[in-house]
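Take a look at this single chain, the form predicted alone, given in structure tokens.
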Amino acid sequence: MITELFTSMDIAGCRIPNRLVVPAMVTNTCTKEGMVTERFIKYIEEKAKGGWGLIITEDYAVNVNAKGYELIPGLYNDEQMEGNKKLTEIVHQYESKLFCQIYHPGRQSTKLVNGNVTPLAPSAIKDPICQEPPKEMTVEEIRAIVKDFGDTAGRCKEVGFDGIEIHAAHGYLISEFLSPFTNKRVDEYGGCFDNRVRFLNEILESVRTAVGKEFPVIVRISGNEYLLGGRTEAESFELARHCEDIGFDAIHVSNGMYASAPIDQIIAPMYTKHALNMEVSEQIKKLVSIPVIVTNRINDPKMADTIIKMGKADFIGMGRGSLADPHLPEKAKAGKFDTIHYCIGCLQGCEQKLLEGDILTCLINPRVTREYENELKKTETPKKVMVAGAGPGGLTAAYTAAVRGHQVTVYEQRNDLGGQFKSAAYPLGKGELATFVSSMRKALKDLNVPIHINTEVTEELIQKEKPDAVIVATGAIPFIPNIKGRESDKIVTAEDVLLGISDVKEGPVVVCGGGEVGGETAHFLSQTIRDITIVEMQNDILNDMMIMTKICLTGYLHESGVKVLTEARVNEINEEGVIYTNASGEMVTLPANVVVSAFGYRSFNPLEEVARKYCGEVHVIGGAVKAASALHATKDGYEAGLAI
């Protein structure tokens, strides 16, 4: 039962209709000139439609060279105001309140995204992620940026934002001044606590001069930077008290900076514990009388309600949760928890795409940042649609087509939904993946979409059903290269191991293939088997994983004692075990009682040719086109559902 989440609360006189907050998240959907776009506005509007109490925009640059990403917005000149007036007017059609986050990235930037300008920092210490040597700021440069914050804040108020968030967390410029990890100055801006907070003090004073004392201004801080020599909770508690003393109206508690370990990152991977910042926020809440927002790895509204009930925070930030399902609040308010599309923490669309310089997307919700393309209106010409395959791509295609009003039926050859995504939830730390398949099942049921399991789509079935359109979502299947002994009884597939179809009772076990599937299966088996070796032909393992999750899993494999052989090409599997060629060209025999096949997957498309004989519209998606990740499958599924 939810008791707290949908009560209202004020931040400096601004009435927030509920306690659910969308924290700032980079989308990379604006122009190089910092102008907001229709794409950006529609993305935010969708969240307002979904019922979020407070939406905080992604970080707005305070000057032309204050960008950590090339396509983020800004309010550093008057030309940028018109688009933002449109944004605030649109959001104010709904109940949501809209705050603008303003920031300077400091050393966490590069010349490539910032007009070929060297990043600025309190001290000339290179960030290990961005790898760009920064310039130590002069006092004159500090004062200029203080003024930039004030000027930007004034424009924020003028265009109609309900409040401002000053970003003093995550290793960006203000955070760099606050932290002894990055601030080694010996002038009035470095050294003791009072000196390190001076930059923040001056920025708030500049902002207050521009917007007045009554306008809501909040601050985001990292409660723990999780770095040797970085700020821990002890000084963050002191900082929180200071923030209230100097006039901030709320404190937003987060964690980390770019240099932090992946498990402690700003954008936490699936291996990070839920609500990791709630104990810090609870202590801060006891110390201050202003509202406290807590964020990171909270994706469940009942969890959020419980955190508030326990007195650990006043508001709950759900960034990635709002990407996976912008309508989470309205679904939770209606008690429809099993229809929520929950964030699974994969980071494949929301973080990896940004690291690649691309636009944010989401595996669970491929529509995110594409809301401007269409309104998912009901079609005027509904068709009878057959979807062959109930993996992520097929389920997304069926859902999208059904929302648009088509008569959709799903057929799945296996005895359950999910395809390979079902077994993908079995490795350690990945149980949340099952929520995607589960919520899709419920969504399709609510849309009256029949799902036939244990039903293979055949030529006869297509002839009988006479669909107007067929979506071939038959996925990919495991393959074993043409090596000697490939038919050996020793061989089991990684998928069968994870699903418990093949019971591995004793080692030694050799896992052939060091990609994500092989690595996760080895880690899974390490719970009961002590002698496990991964054999990989490349010079590293887990190369198909998102970098943050790769680093985490690499550490877990090491901790669990799994041995790894790289630059090792498998030649044969025999009674003794696995024969491979090492980097020196030598043939080596590795003893094995069980050999787990994790060589990879190949596309499986048995239906396209047949379907085209009887149906004028056939769409082939996901693994049926090319073996790839679920991110590609759901994107293909979404686009196929729109194309019909």
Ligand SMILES: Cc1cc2nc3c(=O)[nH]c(=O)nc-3n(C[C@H](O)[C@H](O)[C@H](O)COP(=O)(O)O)c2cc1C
Contents of the next structure:
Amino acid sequence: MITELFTSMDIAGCRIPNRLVVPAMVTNTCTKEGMVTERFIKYIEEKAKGGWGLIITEDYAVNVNAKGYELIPGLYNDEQMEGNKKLTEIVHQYESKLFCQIYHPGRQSTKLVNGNVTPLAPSAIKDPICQEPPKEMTVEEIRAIVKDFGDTAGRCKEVGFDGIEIHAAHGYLISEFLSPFTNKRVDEYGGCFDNRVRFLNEILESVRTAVGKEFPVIVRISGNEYLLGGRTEAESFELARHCEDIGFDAIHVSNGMYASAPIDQIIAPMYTKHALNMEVSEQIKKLVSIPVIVTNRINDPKMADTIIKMGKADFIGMGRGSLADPHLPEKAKAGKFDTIHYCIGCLQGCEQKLLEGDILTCLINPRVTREYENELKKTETPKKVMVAGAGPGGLTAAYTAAVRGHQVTVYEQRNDLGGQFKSAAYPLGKGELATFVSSMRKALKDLNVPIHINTEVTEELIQKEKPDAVIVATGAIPFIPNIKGRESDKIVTAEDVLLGISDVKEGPVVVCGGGEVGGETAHFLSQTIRDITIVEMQNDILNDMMIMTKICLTGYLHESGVKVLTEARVNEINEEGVIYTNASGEMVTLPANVVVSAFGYRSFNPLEEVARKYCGEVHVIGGAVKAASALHATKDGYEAGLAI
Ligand SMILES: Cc1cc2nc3c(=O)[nH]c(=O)nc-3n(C[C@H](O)[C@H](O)[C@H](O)COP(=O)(O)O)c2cc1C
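For comparison with the form predicted alone, please write out the form predicted together with the ligand.
Whole complex next, starting from this chain.
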């Protein structure tokens, strides 16, 4: 039972209606000039509609060259104020409170995104991700930025934000001054703790001069940077006490810097344990009397409630949780936990898109940042819609069409829902993928959408049902290239191994194909089998994975003793095992008891032609168009559901 989450709490006199916080997240939806857009406002409004107690905006630049991403907002000039006034007015139609996060990215930026200016830092040490040599700041430059923070804060108050979060976490400029990992100065801004906090002290002073003592100003810190020579928890505890002493009104505990290992990242992947910062925030809570917010890998409202109940934090930040389901709070309040679309920590739509310089999206919720396009209003012309295939694309299409009032029926040839997403939950660390399928199942049930499993959509069925529209979501199927021995009974598919349909008892096992599926299946098998080798024709494995999750899985494969052969082209599978050609052109035989086929997938579209014979409206989506990721499938599904 939830007892704490929906109680209110004050931050410096600002009443936050519940304990669920949307932490700052860059969306890349503003203009190059740092102006907010309709798209940005609608994205935030959706969260206010969903009932979040406190929404913290993405990081606002404090000057024109303080950008870590090209399309973030700013409040460094007066022209930027009008759009923000509109934003605060809109959010204030709801109960949510809205704080503005303000920042300078320091060395975690590039000339490309911040107006062709060399990034600034306390010391001239490159960030390993951004790879741009920064300039060591002069004292004059420090003073100018201190003033920028104050000026920006003044505008925040004037446009109607309820409070400000100063971003002193994640390896951005303030955090760089605080951390011995990035601050090697020997003047009054570097060296001992008192010197390293001076920049933060001066920023808060400048902000307080602009907004006064009563206005809520909170700080975000990394409790642990998880870096050799970075700030550890002991110093973060000292920092937390210091933040209260100098007059911050709450402390938001996060972790990491760009330089941290993927598993310890700011945006932790699915392999990281839940609520990794809760022990640090608990200690901080014991030390200070101001409220404490904790964030990272908390995606479940019941877990959030328990963390508060245990006294580990006062507020819970759910960043990606709010992307996957902006309506999580209202669903949790109504006790409808099984209808929540939970974040699975895949990073494909959020972090990956930002790394590509693109706009934020979400595999689970392709509508996120696209709220401005439509209101998902009920259609005036409901149609009879047949969805063939219940993978992520088909489920999303059915859901979207049904929300819009169409009369939808889902057909799935297999005996269960999820398509490839079902087996994708079996590898180690990926169990949460199952939540997507289960919550879709429930959502469709609530929308009265019949789901027929073990039912193939055939010409006869289309003739009988006479749908107005057919969505072909038949997905992709495993593919074995045309090699000698491809019919061998040694061969099993990766999917059958994961689902337990093929029981692999003894090695040696050769996994053909070192993409995500091959890598995960090898890792999965390494729990019970010795002597596993991945054979990959490219010069590296896991090339289809998001970089952070790729690094994690590469490490796990190494730890579990899985051997990897790259630049190895499989020619034949025979009684002995796998014959491949290596980089030098030699033919090598690799003994195998079992050969796991993870060569790849090809699109499977047996229905389009037939459907077009009987039905004027046919949409082919996801893997049925082209074998690609689930991110593409749900996007296609959403768009098909809207197009009908
Ligand atoms: C796409 C994306 C952008 C982010 N941008 C910011 C940001 O602007 N400022 C910030 O302090 N944290 C940022 N973060 C970190 C989040 O606030 C949060 O700490 C992180 O996602 C972990 O929490 P979660 O597991 O609840 O998502 C971002 C995270 C994501 C996913």
